[in-house]
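Take a look at this one chain, the form predicted alone, written out in structure tokens.
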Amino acid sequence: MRRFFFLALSVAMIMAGLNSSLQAQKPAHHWAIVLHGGAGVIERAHMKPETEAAYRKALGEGLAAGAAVLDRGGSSLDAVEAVIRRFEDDPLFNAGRGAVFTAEGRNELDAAIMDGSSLMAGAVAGVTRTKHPITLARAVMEKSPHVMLEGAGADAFAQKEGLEMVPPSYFFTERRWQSLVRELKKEGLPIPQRPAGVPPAPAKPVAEIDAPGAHKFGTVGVVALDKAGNIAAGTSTGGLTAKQWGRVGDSPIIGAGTYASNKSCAVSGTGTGEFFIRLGVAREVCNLVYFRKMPLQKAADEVIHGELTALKGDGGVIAIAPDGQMAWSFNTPGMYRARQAEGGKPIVSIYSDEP
């Protein structure tokens, strides 16, 4: 019996040592994060210094918020959601409170999130009362058997799950309303009444923040790698100014505007959604990485400057891989963007001639 005890103890010690050795050999992962605030005709010549400073500040603060989550060991999903929630609260961006208006004078919000470790995904479209669509998208992923919910049903699910609800007037901003009025006049379409519960029209038009000729759409997105080696992607948008007939773009469509897989990469897109849907842009980048073993930057460039441009589409992507590769690529004059890797300096850029 005594001999058996010492034999069992020896085996236990050997196994403990083996486990410790395997854990010591397991490669350490360093976190990284990339984000965007939309792409389009964004040029120095038409950007006011105070506007540029505001965007750089917002991008830098969003980057710092995501980095803080990852640095303390938070998941890539947590980082993606935290940054996008921040952007959804910032009227500078076409997401959440800064969303553009439909032709009927409504704010209809779309969002998606995807977990690269499990391929679980959640998305919502046409949300009008949920304060943070990205949080609702995550709830769809984690607390429902579905991938996408839309419209009133999505808002009802949000309320059932106890998410923060707001009246539609919460999303109103004067500059987005006046952008709608200008667009409808240009298209010869009727102008709807101002939404209920919003401030009265100002005596003078508000100053435009967007540069002359800037596109009438926008998106925010984040891709992240956490210390566990898992990647995730998320995207949120207010859609297209003066859109009609319940149009939905690429942002909430898994594989088009949002995709993540630990076997390849995580991608969030921004641009003319119809082209991103037709190409399956986000998944296409990941396919080039997985099947053709392309470096991440080359894959992103191949899709954006090759396939998307050939189709006469415009926009850009951000991407991240489980090995820490980070990339962005866009065929427009600018894209609001930022990135940082653990131990590295934050990079915040806007124009095409910046790193």
Second form
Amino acid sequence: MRRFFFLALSVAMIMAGLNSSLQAQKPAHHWAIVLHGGAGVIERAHMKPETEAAYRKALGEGLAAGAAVLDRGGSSLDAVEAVIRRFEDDPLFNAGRGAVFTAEGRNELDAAIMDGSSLMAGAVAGVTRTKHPITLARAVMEKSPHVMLEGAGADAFAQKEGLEMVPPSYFFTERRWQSLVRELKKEGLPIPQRPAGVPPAPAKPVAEIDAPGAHKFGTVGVVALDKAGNIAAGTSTGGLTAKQWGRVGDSPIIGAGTYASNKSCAVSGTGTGEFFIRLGVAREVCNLVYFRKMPLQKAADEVIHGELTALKGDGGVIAIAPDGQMAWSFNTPGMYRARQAEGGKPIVSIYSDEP
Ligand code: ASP
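Next up, the form predicted in complex with aspartic acid (ASP) in place of the form predicted alone?
What follows is the entire complex, opening with the chain shown before.
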């Protein structure tokens, strides 16, 4: 009888222990993720069906990759970095391989990442040899005492950290080169020589993937909420076609194109960076949430359709809050974008008449 009593007692204790450890593991939050692949004059009437399909596929796969990281309990920072690395490898997007060219015929890449739980941030501008600028931005955040590195110094830090380095010609794509040539002709600027180490010019121009005259950005950005309740934001870009004199846009500027704080929200922007810098767009959205207690969508709309539009700026943002609110807002005809919350369906959209 006594033996039975002790056996029953220990079984009960094990069950109680199991129960409380299960409770301890129960996630505090449902994960969520929102991403963009750039905003601009992206119109159904001018989009080739195969181009549209390629973008939808890439956005959907990027979303699934980020969702998988979050679903297995990965951090929002890991999800942001994983999705952006994919897009940096994909020549469809203006980030990493497939980035736009400067007027001098170079690819100068900008990226930033921010951790909403600690307000730690890392950014790089004008890198030319680091394969994944978003991973370099994260290394700046985690392994250097600084927030922002630029140019050759940033590439040297990447090399020191053992990140994957590539020759500048790795980022070259014929499509972006031809966009540069068209833009320089329009602006009456000299056309630089083709970069060293790239294939010779094709006999026939490559088919324009964008509608003639289409103006769009193609920068990539991700905001995510993980099961621990932490949010993060990241953005990566080649900037604007034919940018000059070491121009840096908003994407790597903390508070302008990228921002995250667990107290308010995480934001990534895309558009003409000069306006986003002047307005401090990403931080502005979070300030409206924090100080004015605005719902996230309202705050994003206020900044994009109110302040940005009033300044005659163009572009959009994606945003997420620690309570799971997700938002996007843009004043251009389209924005490549996708979102998903735990237990919900993935949404992939391009045009402004889509959800
Ligand atoms: N915001 C980026 C920049 O100005 C461009 C973009 O969104 O595509 O550099």
